[in-house]
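Only one chain comes next, encoded as structure tokens, the form predicted alone.
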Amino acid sequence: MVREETDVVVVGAGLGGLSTAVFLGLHGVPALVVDRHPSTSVQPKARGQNPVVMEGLRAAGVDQAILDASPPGRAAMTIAISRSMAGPVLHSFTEEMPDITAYSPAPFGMASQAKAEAALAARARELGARVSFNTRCESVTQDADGVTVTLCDVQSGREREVRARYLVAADGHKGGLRELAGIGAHGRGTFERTTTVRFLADLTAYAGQDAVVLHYMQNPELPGGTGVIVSTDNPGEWVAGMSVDPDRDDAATAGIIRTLVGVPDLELDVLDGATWEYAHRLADRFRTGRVLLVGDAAHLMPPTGGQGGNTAVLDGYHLGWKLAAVIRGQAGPALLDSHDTERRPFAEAVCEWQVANLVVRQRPDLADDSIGEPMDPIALLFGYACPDGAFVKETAPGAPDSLFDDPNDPSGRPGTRVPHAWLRGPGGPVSPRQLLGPHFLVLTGAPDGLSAAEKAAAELDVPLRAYSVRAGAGADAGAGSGSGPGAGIDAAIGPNELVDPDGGWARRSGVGTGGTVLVRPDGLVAWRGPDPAELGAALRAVLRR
């Protein structure tokens, strides 16, 4: 048997596994990624990348590839509850799409899962990852020093053994690594099994001009009274979702599609189909020893709301820098405990949100006292506050401790995302969220803040970028076209200097004009305070050193 060694094996080349590989590579640790399938997804599957995800992908240099993968049509989404595509529309979510420019400098992405996986795989390879398809994980054993993984080539049957320091289980809810690692699960279980069918038809009379079209059908003439029609990347190609029936033939399937569209004589061609489950299931913990869970292996949710794929990418974003820091000796192994304490509460909230959406959009028959109304999506996307984790928690009397902040009035406390506020730099407008990358970030209004940051970074040997932030005139404070206040190069602003033109950063960060904020590579506030001399101690606490 061939034997090899590597730092990290990622099992699963879906959104969670590939994003983990991207962010590991961005921080200097190339991973071995294996997947039993012959390639990344060929099905559209999940679609759309929320602005928080796009911020992370920007830091990784893959956001433009995602934007370029948008389907043809107007850059907008039609989302509706309908009897059929032809009508009547019972409720339109399109009209309720929020303006997110106050919370993020990033746009929504509209790439399908197939296109997003391809872009992530390409970027992971550029950053040094090895991606091996047609490779099945046969066994995993771990000890105090590492993980031994047995891999099998699906085509030849040849096995090889890999010794790694850590393993990331990104093999989905059917992969089995969670169970193999001895981690249990909880949740509401399976709601239904669904068949998705790709088909060709001319639906331009009912689809409109938007790049993404999604209709949730509530119609007693459909099996189970419900179904879905969604656009794909290709004009004239669609996906229909309907309840599973193993005895259903192509003619019956075509009939259901015609009911979904609302055109009894619709001409169509069925291409292929797949079967999967609507379920609510979460791992009891996201880490055991040297095995860490991301994506559907950690949290399985109904697709209603579109956050399953987004949450998987964010798992990789938040885990990648931590795992790389531990492997490179910049952090202690205990840093990885924060993967569970930070990500699992958010996953619980997202999964419940998508269940509530399922009841509203497709399955009102599932409503009961345990399922509440869907929470505000703005709070869900931009307001999460980690209850504990790799940050210096504020415990002063009266300090907020809710799981979600109001994004319209952010606290700026450690454990939340560093607030978006338009600043001015030497090259023009910039948000703190555009300064994120494979480094810690310090924004300071203290006179000795830059020198304190440089000292802390040198003592701990960690990558860090620091900027002084000074108050400035508010003449340029009006945001334009989502690109921030003003425009153009300002020679009066130094290379490590930012200007807060209207006091937005001082208010949103919670430190006023003289305080200092330490931001992690994944954009979460790690510490804030009036004395930058505490930066070193804060970094040690975050890195568990």
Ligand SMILES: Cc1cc2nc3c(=O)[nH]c(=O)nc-3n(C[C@H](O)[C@H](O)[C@H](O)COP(=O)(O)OP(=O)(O)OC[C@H]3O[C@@H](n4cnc5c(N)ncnc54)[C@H](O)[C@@H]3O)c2cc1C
Contents of the next structure:
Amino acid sequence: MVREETDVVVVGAGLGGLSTAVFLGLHGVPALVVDRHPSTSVQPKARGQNPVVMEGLRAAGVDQAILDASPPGRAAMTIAISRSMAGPVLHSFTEEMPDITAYSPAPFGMASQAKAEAALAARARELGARVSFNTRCESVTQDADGVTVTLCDVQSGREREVRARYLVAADGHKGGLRELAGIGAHGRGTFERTTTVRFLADLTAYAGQDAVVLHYMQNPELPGGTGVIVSTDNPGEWVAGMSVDPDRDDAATAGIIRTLVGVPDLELDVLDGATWEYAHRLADRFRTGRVLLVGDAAHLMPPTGGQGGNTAVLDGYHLGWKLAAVIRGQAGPALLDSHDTERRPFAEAVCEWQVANLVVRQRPDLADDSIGEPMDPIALLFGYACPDGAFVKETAPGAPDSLFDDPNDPSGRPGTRVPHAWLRGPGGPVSPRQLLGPHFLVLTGAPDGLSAAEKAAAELDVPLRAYSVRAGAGADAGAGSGSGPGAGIDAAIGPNELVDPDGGWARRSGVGTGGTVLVRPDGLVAWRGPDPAELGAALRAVLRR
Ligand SMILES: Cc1cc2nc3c(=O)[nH]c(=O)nc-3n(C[C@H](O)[C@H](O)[C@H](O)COP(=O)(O)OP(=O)(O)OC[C@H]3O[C@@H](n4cnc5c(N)ncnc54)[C@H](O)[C@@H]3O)c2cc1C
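Having seen the form predicted alone, please provide the structure of the form predicted in complex with this ligand.
Every chain and every other molecule in the complex is listed next, the one we just looked at coming first.
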């Protein structure tokens, strides 16, 4: 058997695995990614990338590819609960699309899962990853020094053994690596099995001119009383979701689609179908030794709310720099414990949110006292505060400790995302969220902040970019919202300098005009305080050195 060695094997080339490979590559560790399928997904599944995902993809240089792959026209998705597509509409979510410009400088992406996976695979390869399709992971064993993975070429049946330092299980909810690694699971279980059917029809009369459409139907004439219609990347091609019936033939399927659309004599062609499990299931731990779980392998949720794929991408974003830092000797292995302590509470919340959405949008019959109202999406996307992890936790009496901040009044505390606020740099307006990349970030108002940051980075030998932030002339520092992009290029601003025009950064970061904030490569605040001499100790604590 051929034997080879590598740093990281990623099993699964879906959104979770490819994102992990992109961010590992960005941080200098090319991964081996394997998938048993012949290519990235061709199934019409997820659509849309939330702004938090887009910020991460920007740092990895793949956001433009996602925007280019998004359908032209409306940036937002039309989402409605209807009796049928032709009406009546019972509830429209479209008007409720939140304005996110106060929380993020990034737009929503609207790429389909198929196009997003292709873009991520291309970027992962550019960053050094080897992506090997038709390759099934047969077995994994781990010991104190590494993992041994047996891979099988699906076409030839040839096996090869890979020895790696770490394995990322991105094998979705059906892959089985979680179970193999001895990690249990918990959750509300399976709600239903759903068939999605691709079909061709002219629905412009019912979908209007909107490029991206999602209609949940609640209608007693449908099997199970519910169904879905979603647009695809291809004009005239649609996907209908309906409850599973193995005995249903194409004629019966076409009849259900006509009920979903609300047009009894609709002309249509059924193309093909796939079956999915709507379930709520979370791994009890996201890490065991040298095996780390991301994506659906770690947290399976119903698709209502569109966060399964987004959360998978974010898992890779937050894991990539940590795993790379450990492999490159910049961090101790204990840093990887934070994958569980940081990501699992978020996954629990987002899975619960999607279940609440399922009840509202499709399955009111499932309502019970244990399922709350859907959470405010703005808080969910922008307000998460890791309860524990790779940051210097503030524990002073009265320090906030809720799982979510109010994004309109962020605390700026370690463990939350570095807040968006428009600053002015030499090249024009810039948000701290746009300064993220394969490096730590320091924003400091302290006179000796830049030299302290340089010293800390040199001592720990980690990439770090530091900027001094000064209050804008005439600004009522500390009072502004920081939510307007402000003026254009300013020649009086130096290369490592930023201006806080209205005090929005001082307020949102919570450090005022003279404080210092250390930000991790994945945009989480790692430490903040008045004395930049503490930066070295903070970095050491974050990196578990
Ligand atoms: C109908 C539907 C609609 C959805 N809509 C949305 C949406 O709008 N927005 C959203 O964010 N999410 C949505 N989701 C959820 C989203 O599709 C998933 O959360 C996402 O695909 C998870 O990505 P993943 O990489 O974790 O897993 P997967 O996409 O399942 O990828 C896992 C990969 O691992 C491979 N694999 C498994 N075992 C092995 C093995 N032993 N060896 C080699 N390879 C292996 C598989 O072939 C697969 O390619 C939807 C899901 C469905 C079903």
